[in-house]
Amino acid sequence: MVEPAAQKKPKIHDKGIEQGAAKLTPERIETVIRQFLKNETGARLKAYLETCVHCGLCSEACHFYLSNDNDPSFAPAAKVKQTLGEIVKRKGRVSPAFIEKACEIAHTECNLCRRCAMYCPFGIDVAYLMLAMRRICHLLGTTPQYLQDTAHSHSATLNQMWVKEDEWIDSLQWQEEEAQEEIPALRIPLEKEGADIFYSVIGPEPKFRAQLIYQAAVIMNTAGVDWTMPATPGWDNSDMCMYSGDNEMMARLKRAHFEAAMRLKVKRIVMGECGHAFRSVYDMGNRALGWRMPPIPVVHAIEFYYELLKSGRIRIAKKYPTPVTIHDPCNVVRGRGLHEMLRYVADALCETVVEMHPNREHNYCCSAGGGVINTGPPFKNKRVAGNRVKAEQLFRVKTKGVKTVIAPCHNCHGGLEDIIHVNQLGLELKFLGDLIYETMEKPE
């Protein structure tokens, strides 16, 4: 049964998860868990489950229990017992309304942003556990309505937006053009074969800040980088199916990315600022293809500015004047460790950083990652509220002056948006591309 702190939850009503688990049978319910506890898991999973000792030090560490004014069922520990805990505990014999619940739960309740892991005495792996979790709602046919609406438009146009061919092509001839009048020589070089660097991007970037692609552009040309970028499927590196437990999509995915770039022949791929992203290319996608790292070395843009900016191809001008603090994203911080590139970074390009605390590995969450942003408008009221812990982080840094974010990630962006707005705490966004384009020195 679900825990009783869990119902007392509100009901948020989600036609994905509502009307997935109508057409449930505890017959089929039972037959699809066994066959995955058989075939996808293995001693990993039985160990974190049969280690955790309920302790309860992961809870101090999740924003969500946190912000909901330490409700134990939002503890990672009791997200678990909720949910897989009680699936394999009952051998998967549970009803389709454990499943409607569990799948709100792995969905909505934890953004895999590993922090808990860093305080668990057993190491003990969360995101794991509700990935599994989620792997199962998908195998169930019961993931939340918008997340499967993304997956779809993956499976048919291996991008996240829908984007058609011809228009992701004239996406990047548009901000050739836009970028020529500022450097006419300027060039976005499409299909070149053998180039350095293969520059990647997600699905969001043509549809809706093709600014980012115009000052990426002007950064590579600036800095006299032999780069490329493809013109068939494949250059969307974003992956929510590796989010919605659809394995063989995300697999399918990243096969498309990385046969892009070996058929370009480049020496590596340089990814724009995604974490989720960069963790489907270095982490997950990768292995599910049977590769322990990627075929094709690959960067985050972090570290790519970094190695600009320290070689000095990119001179700054002028440092950003405006007081800055940074927001360390899960996937790139405390999954790739690239906290000290990205202060080396920000401390190029601006007069003034104000650390948020906690910091580095130890900073919370955006709570909009791990695909609960996907999860779309019936549940954004829960994520806000679900990270006050963040909004209060940025209210401390704006008292001491602080007015620029940096965010070195899109679903960073998406999610602290939120919390900005409902908070009415007036703070600006600004990934390193925006930083970079304004305060470096550029062809006369």
Second form
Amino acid sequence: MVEPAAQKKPKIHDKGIEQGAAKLTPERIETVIRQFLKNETGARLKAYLETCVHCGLCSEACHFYLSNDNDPSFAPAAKVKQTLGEIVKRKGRVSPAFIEKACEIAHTECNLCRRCAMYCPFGIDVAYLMLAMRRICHLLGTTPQYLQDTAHSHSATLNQMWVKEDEWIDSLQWQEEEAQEEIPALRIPLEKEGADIFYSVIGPEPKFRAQLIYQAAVIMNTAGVDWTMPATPGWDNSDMCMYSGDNEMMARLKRAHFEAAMRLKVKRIVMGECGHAFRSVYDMGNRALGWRMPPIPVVHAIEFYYELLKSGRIRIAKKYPTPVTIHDPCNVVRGRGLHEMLRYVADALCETVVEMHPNREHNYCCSAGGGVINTGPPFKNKRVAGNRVKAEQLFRVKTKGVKTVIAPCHNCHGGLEDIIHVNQLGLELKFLGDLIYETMEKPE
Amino acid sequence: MHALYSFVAGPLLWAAFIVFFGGVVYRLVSMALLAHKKDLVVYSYMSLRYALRSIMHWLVPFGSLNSRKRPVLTIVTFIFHCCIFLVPIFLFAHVVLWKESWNVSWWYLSEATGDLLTLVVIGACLFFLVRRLVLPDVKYLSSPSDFVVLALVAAPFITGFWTYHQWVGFRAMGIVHMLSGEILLAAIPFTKLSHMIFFPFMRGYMGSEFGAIRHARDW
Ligand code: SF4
Ligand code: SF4
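Would you mind generating the form predicted together with the partner chain now that we have the form predicted alone?
Every chain and every other molecule in the complex is listed next, the one we just looked at coming first.
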């Protein structure tokens, strides 16, 4: 019953998955899966698989399902049925071809956005099950190539973008110099022991979006924040290993991050505008290390900006005039409940905020998250087509005059950028940091 | 026939109750132990307050967004679940049997109400069957076992209704009725019907994760 609908989908080639699967034998698959099930899974997997009553109440929660004309194979429970459900039923006796297909489903048809857990009466966590499937892919060596390359970078450099240690320091000093032309007394304090705040960013910031570091420095300096950044590995809070099923590396990365902050004896970690990184530090990585909650308080940029604006440490000179809309990033909304603070900040910065619906905890994912955008070009069209509902949401607010979309998350930026471009929506994307920098009162 | 009746009404009934209660305890305890061994997170994040908050939102009809989006299904499901508890426990014919065997009795439904609620259950089962056959996503998800489970639930109600109305072969049907009820009882802990046992814990866990850690609603 599982095969027909799935076969209609065009075959997408990915070297990582295909070459990995070519090396597999049914015996190896069975051994690896049995070990995984025995050693790494327990009551949650069992209860989720055995309790799902196949009612389909979760189907309409998923943007992939909605965007693919309600194709049943994209329903959350159907993705489980085609992957782990079948694997557990057959006790690991599945073919390499089955593994190829299951890897594609787990890696490119689910953003681990957890929206479906809010629609299933039992709270069955399909994201957890898809992560378990990805773990199997990792153990079998069939992770999509682009994602695996990112994971390799994490392993080799402890950051996502193959940034070398001196390049990191250079980037910060370069941004400091640039910003000093605007505010001469500005500093990006490296390695300052005992600072209040340890500011961490994701690997792509120094590599491609250095202006975000510039803007953060201006905001920190204007608000008079006692902050620092580390000159050592551990500066990157991102974590694609969390999504590639490389749990050991996920834990190593988070340890490097926490240890850098602890070495500098800071009071708390403030993270740039990224959702998956927040999930890795606040939810998954800390647990992998045995911390119930992060060992140092962790604050996402939304909450930090909220504090700065509410306390008046940042003042707005002139609000952003054209209408904006807000895209809620799953990992800080369903993952941390920051949606009201996000609206407080947006209202403080902008003249007009037009809401998309559904929003807040019920938002649709950007379809880039959960490592899906990191599977790279082979799966781009599928990813964009899998989020037609987001394009429709964006189009509706565009007709109400919206010109700008606020998305306080790097992954969301990547995903929405593609959706906007492919659907020719002509909307501009901004981080909160961009808007604060543009609208704030700066020191003379 | 009489010997068969005595067997089904006697030892087999005992067996069904023992399998049911024993099974429920076994499933709960073994799951709790497994969670303790492999999913300690479940214990460390479980929060009574947020678990109850979530369970309430999902038990009360229209308490969750999804249930508001599907009013018909919500009403059918709610009434169905209420009835499958109410009817077997408070049916006049059942209460009489308890009285005869154990000399205990409690409040019961009037015969007409019992009859009506039985029909409601049968109707709801039909509704679920049609849903499974007609809605593409539910059809895609359905395995043969899902239909078997539905039949297991419907059988005691259909046969009971038949017996009560004394249609042809009602004596034999009475035995089938008891038998199907016993099979259903014994099957609860070991089939998808175990969702009855695990619902509060699973919902409670997700409610705790969302409420206490993620500071977000989950309904
Ligand atoms: S993308 Fe989101 S809604 Fe869809 S299956 Fe994955 S976690 Fe569930
Ligand atoms: S995951 Fe939940 S909502 Fe989806 S089919 Fe299973 S029980 Fe129903």
